[in-house]
Amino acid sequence: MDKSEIDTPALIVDVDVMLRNIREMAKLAKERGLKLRPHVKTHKVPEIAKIQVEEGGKGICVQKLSEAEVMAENGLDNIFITNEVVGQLKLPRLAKLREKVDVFVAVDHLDNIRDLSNVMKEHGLELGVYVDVDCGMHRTGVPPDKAPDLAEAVTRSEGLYLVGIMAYEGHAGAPRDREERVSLINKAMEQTLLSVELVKRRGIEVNEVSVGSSATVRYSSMFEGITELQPGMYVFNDYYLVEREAATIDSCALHVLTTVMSRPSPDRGVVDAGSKTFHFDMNRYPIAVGVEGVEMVKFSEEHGWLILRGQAQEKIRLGDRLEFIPYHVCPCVNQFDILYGLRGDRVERVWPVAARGKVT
């Protein structure tokens, strides 16, 4: 199949820049002596997922406990579902996974840790667990010095043993002010390596310290006492990482392909993909690649608008195709249900996106 073949809008991935950015984050985690823990929500694809695995990942990260079923159904089995799992009907779910691969949850609060405790006594088996640190991203996780606590009562709950300490510094990624962000990212691991030290007060052996987002890992990989990563935008990249500094537009792996399906005026033309095919949570337009002098301006849900400047007005022609970055690929990829692996203009892989809306 060619890739003139590929109706759109499509997601289309360059697979030797996406192998690149596998290997190169793998090595990263190599020569620093640290283990890597691919987080898959990013592409939600098992068979990319496998290659990540392949090529160094210790086990994947998955955010939802649905995607974990689907990892775990396809051949994916040491899983790290990096967020609570709470409620009576998502507990028994856990325990039927854990039956089948080794899987891990994170905790932050003494009552789940005794709901997750008796389903996995109820059912005869253990569950690792990971304390999970707020260091500073407000988000889900206990203050370091409630830590303690938590991976005590870890320690005395049957049915679940300790594995370590989890902390997110996604919010430190976020400042497109260089200083900003390593001041940030010193904070965050400041108060997560804290949080390992007063639990070892306790007593308590904490054998794995996982952190790491695309933006911030290349950093905070640096702190002595981290053990694992847990990045997952580096498979692909996006706009948000290249305005980081953690990403180059020719790292980017991952484009829509459109079609121009509308000239309007010599300024302005549509292409046919809006806020239905690249989401718009961070409210930041996809970025042209391959052209001059076309920017995308505003979203419809099947539209996107476009100013032309230059000589886009002259070239820019009914029936083109323009290929975007996205400014954020994650929730990009969960709109579509296949990606298009190509080698130059050549398909040759059709990856079905098997987690896509996996959201419980």
Ligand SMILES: Cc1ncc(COP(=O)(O)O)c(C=O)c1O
Contents of the next structure:
Amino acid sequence: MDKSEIDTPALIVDVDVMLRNIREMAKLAKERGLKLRPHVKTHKVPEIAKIQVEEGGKGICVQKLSEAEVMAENGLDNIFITNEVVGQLKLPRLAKLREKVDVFVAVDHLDNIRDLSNVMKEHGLELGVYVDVDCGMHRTGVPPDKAPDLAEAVTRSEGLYLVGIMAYEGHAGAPRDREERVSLINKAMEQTLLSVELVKRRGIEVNEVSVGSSATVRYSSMFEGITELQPGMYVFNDYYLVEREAATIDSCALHVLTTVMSRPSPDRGVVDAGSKTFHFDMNRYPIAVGVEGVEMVKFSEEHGWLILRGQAQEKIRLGDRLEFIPYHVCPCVNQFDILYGLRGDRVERVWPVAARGKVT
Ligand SMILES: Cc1ncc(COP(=O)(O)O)c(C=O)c1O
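Same protein, different state: after the form predicted alone, show the form predicted in complex with the named molecule.
Complete assembly follows, chain above in first position.
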């Protein structure tokens, strides 16, 4: 199949760029003596997860139990759900999954530790647990001074064992200003390592200290005491990361292929991909690549509204195919059933996005 035969809108992945991204991150982790646990929530494709493992990943991360189930069904093992798994509907599913594969979860509440212990005991299983520490994002996680209590509760709970500490510093990658990012990463790693110190002072062993987002991992991985990295978006990259100096246009492996479906006036065009394709996130629009003077300025569900400037007003014709880099790649992928893996114009792979829509 040739690229010209792909109907639009479609997600196309440059296989070589993706492999380069995967290998570069694996090399960084290896050089620093750290474990890389790629976060597969970005692509949700078991085959790509397997490539990441073959290229040096030590297991994978997912965000949801249902993503973990899909990965396990497709042959992956050693799966860290970097999230709290809470509720009586989910816990038996977690136990069932633990019967099949090595799975780990994050915890930030004593009640959850009790419930996890009960369900694992009931099934005669052992579950590895990371204490989730809030290193500044203020999403989930406990402050560092509460980590020892949770760690101790885990070590005392039948059916559970402590793996270590997890602290996600995604917030630190958000500022566009480099100094601000560096300052936030410094603070986040300080908080993370403080929590490790406090847990150790309680006489409890901390084997893994797991951090890392694609925007910050090159710097946060330099802190002594970190053992494991869990970046996700680096596999494809996106314009969010380009703006934060963590990627370049050339390292963005995934493009959205669209067709110009309307040319209402010389300075306006419309492509067949709107918010149901890209997902409108962070108030930002995707970036056109390979053409000058094309700016996406608005979405409706099935329409991407373009302003055309300069030569683009002449050049862009009805039926032309335009490519865009999503601003945030993860929710965009989650809207598609398949990814096309391309080498040049040749379609080499069609990957089902098997964990698409897996949010429970
Ligand atoms: C807990 C956790 N770990 C790792 C990641 C991966 O980070 P990124 O996608 O920025 O590389 C995320 C992303 O949201 C996350 O929530």
